[in-house]
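Just one chain follows, in the form predicted alone, and it is written as structure tokens.
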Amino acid sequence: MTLATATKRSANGASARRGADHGAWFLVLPALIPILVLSVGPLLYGITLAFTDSQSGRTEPTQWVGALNFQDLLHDTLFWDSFRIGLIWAFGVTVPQFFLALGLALLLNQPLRMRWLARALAIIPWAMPEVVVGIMWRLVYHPDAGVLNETLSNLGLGEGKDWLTGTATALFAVIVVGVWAGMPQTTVALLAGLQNTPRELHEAAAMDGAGAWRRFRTVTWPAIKPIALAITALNFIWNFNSFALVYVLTQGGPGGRTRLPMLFAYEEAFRYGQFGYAAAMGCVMVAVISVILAFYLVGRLKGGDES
């Protein structure tokens, strides 16, 4: 083969690769454009808005104020109180959600009669819109005609309470709804991991004399651990950013006891018209979520290196 022929073939190969790359980008564009328009674009606009004094109803042009909104945010005790409530809500929903979903997934993985029906019923809360879930649970918690108070009264467990408007019970009542609504999603993810675990490993461990707890610790948990970590991290993010469910249930009340950060930002933007200030709150929340994701990814990479 002459040098000219080799050079020509190399050029043809490079041209073919460039053509393949262009074709791949052409195929990706239909999915990439909506992401850029509906996600990346609004995110960048929101970050830009956080450095302005944008307000509704003002006639003067919007001014660039730098980090003034963030400085005001540092001294806003109401925001940091909502931030604290958001963390309590996120942990209070995510942790019980995981353990209850794990128990339910282990149960549904057993060879039970009518297992298909139990699995179908288990995902019903997941299929319901959050607004419908909120309205349904408002009826359950109703102080006069609610199912919960009626049941407690019939059992002789005390007088009925106003669960969603009582300052001592509102956050707990909302957390219960959040656990109930989000548990099916976690159950489905964990059940998929359990079904992919080779049954031979369980049989071998049982033959070696391992009990149920030891089989779970040495066989089941290592198999579903990546799924468990992923779904828990996602659940925490979704719960921290929750809006519709809590808004329908309490609208952040009573007295701000259930005002999550997303609700606080919504009120600042659309009730008081402080768009720049609300955008700064959104940036802080994005930063918190980014830190959580960074810890998760670092943990995953370390886990992969150790394995």
The other form holds:
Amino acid sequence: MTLATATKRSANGASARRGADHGAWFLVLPALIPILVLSVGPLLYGITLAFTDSQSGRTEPTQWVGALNFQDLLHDTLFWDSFRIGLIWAFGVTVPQFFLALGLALLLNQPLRMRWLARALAIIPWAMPEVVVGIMWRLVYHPDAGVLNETLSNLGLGEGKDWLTGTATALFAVIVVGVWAGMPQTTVALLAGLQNTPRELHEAAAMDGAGAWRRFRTVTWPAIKPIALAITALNFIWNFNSFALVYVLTQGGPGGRTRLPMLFAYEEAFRYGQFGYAAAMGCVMVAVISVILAFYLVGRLKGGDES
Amino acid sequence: MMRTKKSTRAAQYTALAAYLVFLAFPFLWLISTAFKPARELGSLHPTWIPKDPTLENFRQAFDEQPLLQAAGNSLIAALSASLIAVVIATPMAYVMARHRNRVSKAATGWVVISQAFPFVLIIIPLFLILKNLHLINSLLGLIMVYVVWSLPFALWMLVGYVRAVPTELEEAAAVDGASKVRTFVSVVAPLLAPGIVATAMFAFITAWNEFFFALVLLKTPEKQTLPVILNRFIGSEGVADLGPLAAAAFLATIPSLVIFAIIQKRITGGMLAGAVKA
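Let's see the other form, the form predicted in complex with its partner chain, since the form predicted alone is already up.
Up next: the whole complex, starting with the chain shown before.
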């Protein structure tokens, strides 16, 4: 097949771009091999591990156990707690993040002074290592030396709260950090969408007497909808799978109140050495994420039909 | 240009100010804490501006943990991974952007799906594989993981840059009888150079900032990268020496911030070119 296209190419230069020839393979292989060996392969290996009793440092050979890990997971209330926490966290971060980012993007799209500063600042959380973001907010939340409690007590709004270790506040406190940390990407994506919106449409709508909300609904939103859907779906998935931020902030505490699924799986695998069981958790997470992705793709296809 | 009411403008500026405060205050607090002497950090009423600013925390941070070595490890890992990633990703991105064959379709699908992997499903098998290769606690093993981990995004960005290159030049080269590889190397790659640099810098930052894989794969402090060493400052009980912790965290951010400032515009463009068209 490739030979045929290669010979045809010399006769007709333009057709060469369409078919794959040997050259195309040479260009693809350097990336394809590492992807297959270090990503696709391990992923399949990981899925098979979920059906074994693989453990770290065990002397007897690993055995197939069928769906046993999944049956155990079904009855593992700690896992379902973490799953529930993961969903609350993912919703709790993604939704406010989207609205805040949309607001900021709309502002940055206006001819306001100081918006360069907001743009520059909005990049900071993005460029920082998540570990630093976690450390930074630990300093903000610190019961004595933190700025939050000091400010609240100056405003007469109670004092000495232990945000990250209090069972009532911990999840809320980490969600706020999640919103802060993820806002830049969302803002930048939405802003780019806004800047692709033709100004004339806005002006025409304004001439027709459309108010701000109408203009947003009929001109702005349709223009940024594809990006908004994509970034929201990705944010949800990234948040559901996140690890470093909450690991640094609370290590999953207090009493598992912020133990996201990834933290749980990490502990199961690398603290208790239960590779097979942790792999099964990973599979369940993939299944859930696939459902979300499917919803997103369906939504995106529908959106495509409208336009 | 539309006229905007004065009251609307006032509301907009108020909102912008609120955003500025929300975005800036944790970072300002980090800097403030980094320069505070221990006794100010122990006081119950911390202030924004250190009364008695000191560099003592920075000195102590270097004493407490092998920060320089960790920064060196991070640099080696991030630099190698980003260079390897763009060298192997660029040709593939070219094929993905210009050819609609099975390989490029599968690769595009993989780029999208890989965004959804929970890393735990990848890291357990990788851990076992690298262990068999005696590459646990080795930067080489980590670099291999980083290369593959940064590939999807690198491909995504690069495909966008390739699409921005007009096809006429390539067609002319093909008519002249240049092979695909030859066309790519001498016609397309030079035009892509700015995009390749931006992609490499982005891959560098992601690797420089990465924590999870490094935490799992690197066991001893001599091998660990900066984020893992930073995490060591927070003891297992969560009790930390706040000043040195803040100082070290502040230092670890500077390289990424500088690079990000340089490539900010390009990232936005490249990312969206990929995101919108994919």
